[in-house]
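Take a look at this single chain, the form predicted alone, given in structure tokens.
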Amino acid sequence: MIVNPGIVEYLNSLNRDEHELLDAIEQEARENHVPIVKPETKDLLKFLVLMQKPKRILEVGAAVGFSALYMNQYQDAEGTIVTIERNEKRIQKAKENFKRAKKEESITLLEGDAVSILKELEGTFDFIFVDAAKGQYIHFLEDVLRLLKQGGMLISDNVLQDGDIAKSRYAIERRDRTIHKRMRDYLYTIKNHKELETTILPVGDGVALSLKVGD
């Protein structure tokens, strides 16, 4: 927890339920300790979405699609979703949750490894949402940047680590050190990238929200 969790609990109670099926959709999810967004996440994402106007989003990381649900119903009615995901058993949980919110016309789901689809996907994204295996990061941001539009915005969930990304790599246990340097690379490069604007907020386990300037 990198915030006190009394001021992150009351902050979470001030939200409202919105809609029956996603709220039953994110129950189960948590229930079933599948790695969704954290709620105080949830909220930004709507914000951000509301704010931005997306009509093409991309997502790195369906998990059961809870994420690409959630995001997709703050879109406008033409509004549009690409996610990627490789787990077998989060695929078909994800297509059945598209099912059932009847969101299928709406959300297009790549199966396989992110770093080898993003080299494949072709044309711009409006906001693109990174929530997937916190090691790779590094690897998808050549093809998320070009992927992502002139005045676009990338979102880059999960980048605090708990707050073990402020610590030295040798106060992190020798089986995460990888990972640990991967995203203190990672942090880095959106930081001072120059096509980029990045500002990293303590909401959730970290969020890193990127804007593209140009050159």
Ligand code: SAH
Given for the second form:
Amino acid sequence: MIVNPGIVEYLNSLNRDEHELLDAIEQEARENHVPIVKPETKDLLKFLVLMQKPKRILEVGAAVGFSALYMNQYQDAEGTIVTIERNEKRIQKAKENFKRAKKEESITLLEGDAVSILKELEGTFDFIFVDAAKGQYIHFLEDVLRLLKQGGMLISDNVLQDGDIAKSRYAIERRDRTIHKRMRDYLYTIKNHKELETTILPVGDGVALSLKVGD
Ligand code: SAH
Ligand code: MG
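Moving on from the form predicted alone, please list the structure of the form predicted in complex with the ligand.
After this comes the whole thing, all chains and molecules, with the earlier chain placed first.
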């Protein structure tokens, strides 16, 4: 944990249950160790969706569909989400969950590897939530920026690697060094990109908020 656990626990205790089915899907996912958004990240996502009012959301990393269902709940009725997942078991579960929530019309699941799916995607999105393999964020970026409309928001989850991101590469286990370097490159890039204004928050496992401001 990046933030004092006692503080996180207290802040999370202020969150209320919101929606019976979503709460059940969330609990099921946590019990099965599916790495869904942390409660404090979820709370931030809700706030950003309500603030930004995105009609079209793109998500990279659906897992079992929890965060997509959660974000959709706070979009206007006509709001839609396109979400990408490559893990077969999770794809099946996500489909089942979208059906349970009667959201098959609003949420589209694209099956396969996001690197290639993003290249093929067209149109623009008002809000993009990147929550997939951390070592690939840097590879998604070019397409993500092409797909993000002016004034749109890019949210990148799990960017602080439990605080390891701030450590020297030599303090990182050898096998984790590639991911460490790629995430540092990613954060440097989104912080310094001429089309983006980015702030990085130590919420959950670290969340970067980037606004597409043009060049
Ligand atoms: N957003 C979800 C959690 C996603 S967990 C939620 O909060 O409810 C990350 C998911 O991204 C995993 O299920 C993993 O299979 C998927 N993933 C990772 N890299 C991917 C890639 N390159 N293409 C497609 N899916 C990917
Ligand atoms: Mg995440």
